[in-house]
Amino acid sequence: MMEAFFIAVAPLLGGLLYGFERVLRARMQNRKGPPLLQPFYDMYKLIGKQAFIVNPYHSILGIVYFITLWIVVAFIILGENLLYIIFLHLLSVVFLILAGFSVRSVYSHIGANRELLATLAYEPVLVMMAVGFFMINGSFEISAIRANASSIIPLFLLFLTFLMIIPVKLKKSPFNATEAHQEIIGGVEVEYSGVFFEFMYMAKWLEYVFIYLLLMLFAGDNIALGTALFIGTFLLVNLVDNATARVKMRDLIKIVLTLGIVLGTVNLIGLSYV
């Protein structure tokens, strides 16, 4: 029953988290900033906007991206197989990339290209993380991972690598080249408007829920540690976002892929000898 409730309100929880992040970022920059519920006010304003449809495939792919991402979050809450969840999440990103390529906009194509490259950089890290959990817990089932003790010590290098890909997924500096409003005006979302942009907007909230639910797996059955990891990581990601500039796309790939593969491989090899 509780699982069904959290699945139903997952986009709203993501919206609250996004709103709190905007408040926190404003405080870090010594300005007042928007209210906590500003993301929902923005959603309400979007309802009144005219929905311009570039082509039916573009609109449908955006909606399918949102729905698939919601299913991914639901499977995490229900404690399903982590490996399947990672592949299903990859499928949702494929829908997003196809949406970017389905229109003629150059900015959308550049954004889709960058999204594809970023996916190739962080996806191996997620798979290695799943393998690490399997080596510790003997199962890919999230329910089993949550029932066991914290894995953060034996998976510490993979944990550090996972921290590195959070800014990529949430499009935060220094790894926000996939969105880069100043250069490509939002990338794949540039041609969305009205109610169709709402789906893209809510999908961004679900990405927050997805990434922080994965983060809390490192705490296992330790709720206090999971809460501390969530709060500490949330503050760290936003501090780094405020304190750093965006790196180029090739540097994003080089840093995330190279460092992620090296640290992940060392961690997995070390586990095989324990």
The other form holds:
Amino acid sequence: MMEAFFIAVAPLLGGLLYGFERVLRARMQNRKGPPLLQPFYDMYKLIGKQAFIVNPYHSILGIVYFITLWIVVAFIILGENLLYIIFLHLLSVVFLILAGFSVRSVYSHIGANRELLATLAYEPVLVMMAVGFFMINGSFEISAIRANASSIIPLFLLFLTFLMIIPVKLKKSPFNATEAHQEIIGGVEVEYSGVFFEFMYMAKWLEYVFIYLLLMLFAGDNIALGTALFIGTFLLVNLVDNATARVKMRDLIKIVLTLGIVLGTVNLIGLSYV
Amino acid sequence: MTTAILIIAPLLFALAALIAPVMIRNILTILFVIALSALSLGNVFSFNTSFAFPLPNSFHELFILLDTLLLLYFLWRGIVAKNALVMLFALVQIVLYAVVVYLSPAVVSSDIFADHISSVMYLVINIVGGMIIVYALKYIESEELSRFKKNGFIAILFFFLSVMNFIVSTNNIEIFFLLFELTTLCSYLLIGYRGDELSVKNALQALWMNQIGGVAILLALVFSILEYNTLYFDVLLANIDEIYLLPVVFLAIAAFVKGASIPFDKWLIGAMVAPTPVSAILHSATMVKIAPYLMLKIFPAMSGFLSLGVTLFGTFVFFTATLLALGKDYFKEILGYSTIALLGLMMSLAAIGTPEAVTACLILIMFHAVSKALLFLQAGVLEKSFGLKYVDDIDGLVERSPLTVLFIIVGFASLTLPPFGVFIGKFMAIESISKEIINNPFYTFALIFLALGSTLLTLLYFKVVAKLFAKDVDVKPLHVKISKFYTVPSFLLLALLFVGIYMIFLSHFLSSLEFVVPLVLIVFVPILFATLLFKNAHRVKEYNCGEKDESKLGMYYFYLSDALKKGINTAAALSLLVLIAGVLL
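Would you generate the structure of this protein in the form predicted together with the partner chain, following the form predicted alone above?
Zooming out: every chain and molecule, the one shown earlier first.
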């Protein structure tokens, strides 16, 4: 019952998180910033707008991206298989990328290309993380991971790697090359408007829920630790976002892949000796 | 009994196809294919699928004669074409073969041996291979070849099926060697079929590379006779001693050659010059599938170092072949490298050898065959109906033939996404390797290759799919009608994919929710396409930032430098040497 409720409100929670983040970021920059509910006001405005479409495939793929992501979040809440969830998430990104490629727009294509490359950077890290959990808990099932004690100490290096891919997924600097606004005008989102953009907008909120739910897995059954991890990471990501400039796409992949894989490998090899 | 029919019948069909006029040939071929498929299916459901028996001595003499003739034929081809490598390897094989025949021990075991793995292979060979032959009927008609050569083409394909059915039912390594060389012969004839300069060149390349595999098997035989005094797989495996694994490592190398693993990838990629049904049959039902099959045959003999070495090498091939594919523009070449990659993964799984890994390997063998066949058939359609070969040119195909696009998308989806079989195979692969890491940290590297490779593979496939959608709203291209000979086999393969999905559902690899959701999504998207076409929404053109210039949209490629490619090949060759050295020490 609780699960059903959380699944239903997941996008709203993501929206709140997104709104809070905007406030927090503004405060860090000594601005007042928009109200907490600004994302929802934006949504309301989007619904009222005239719907324009470039081509039907494009619009539908955007909606499907949102739905798939919601299902991914639902699966995490239900405690299904982690490895499977990571692959299903990949499917949702595939829909987004196809959407980006389905219009003949230079900016959309650049955005989709960059999204592809970013996937290349974080996907292997996610798989390694899942394997780390498997080696500790003997199972890929999230319900089992949640029932066991926290594995943040034995998986500390993988945890660091995971911290590194949060900015990639949430499009925060220094790893926000996928959405480099001034240069590529929003990337994959550029051709969406009105109600169709709303789905893309909500999907963004779901990405927040997705990534922070994965983060909580490191806390296992320790709720206090989970809360601390969430708050700490949230602050850290925004602090880094405010304090750094964007790195180039090439560097993003190089940094995440090399450092991530080295840390992950060391961690997994270490685990097999314990 | 079934085995004998599966071996002999295609030989007779080949003869029939060779002499019959077109109309009768076509009808006969379709009937033959149905019969072969039914027989291989029946075999799976019959009570006694595994059996073993020896062949009479006269057969052995016949096989020795055939083998000698075949090796002499290779030597002759080398002399005619003035190809030093072909001549060299033919000579080496003749010498080694003479040694084997001279040494061959008198102890006899069963020559014919079929088990459940053979039954699975029969399914792949006869059903998938059969559909490709039906497809080839139409394809070959549109080629500029003589009547006799066209019939010969179909005949060779049937002959190929016969050889494949035999190779997966033999327990005698000497007979295995003969059949191994016969598949080399088939691929040599088929690749060079068009007879132009490039075809002949690539056919010779395929010949000498596959001969290396033959040399490896002969070496395995020599060492097996010297140490274990046997020509038979079962005796070898029963007596295997961890200290002396030379025969096993050479058999593994033969598998890598057949599987076109890097550094032997050139022959399979060169094979792309052949008519498309050849690529389809080489990649899905025959030839390269010997590689994981052979690995499955010998995995009980692999332990410790060798098992780890083969696993690492296989996953390394999985990763690097995908990397190479990302720089390619030629549709068939992309498919080719992805075959090499997945074969590497299959061989890794076989080498791990846990019951789970072996199941994963078999699942991959079956479903990869169906998916690849489906995709290669579409490659042929693209070539024949649209004159397209390069991914960069297939803009907006969805308007010209939605059916072809559907086949391509489902084909690629079935190689990557849940709940299709290949996904399950990869999923189980990660699980198997994770379990191995707990005991041996070196498997971590296999996992990393696997994780990187499978991400790259997804990117690769969807990069191609993305191109199918990109279309110009203003231009309405003509709809093209595709021949029934092309669509019917494609539909049947599609149906097989869904049968596979049903089997996966029955075997509870995924929970029912995990199973249904992606399926709904994958079906849901086309239905949404079909219903919500937004007839009333306002159509706009893309935002171009106020620029007037038309821009041509290309694809991204990862161009690997030549130095890096050389590095990959050297690394692969070195690791094979390390494998041999490690076993020797």
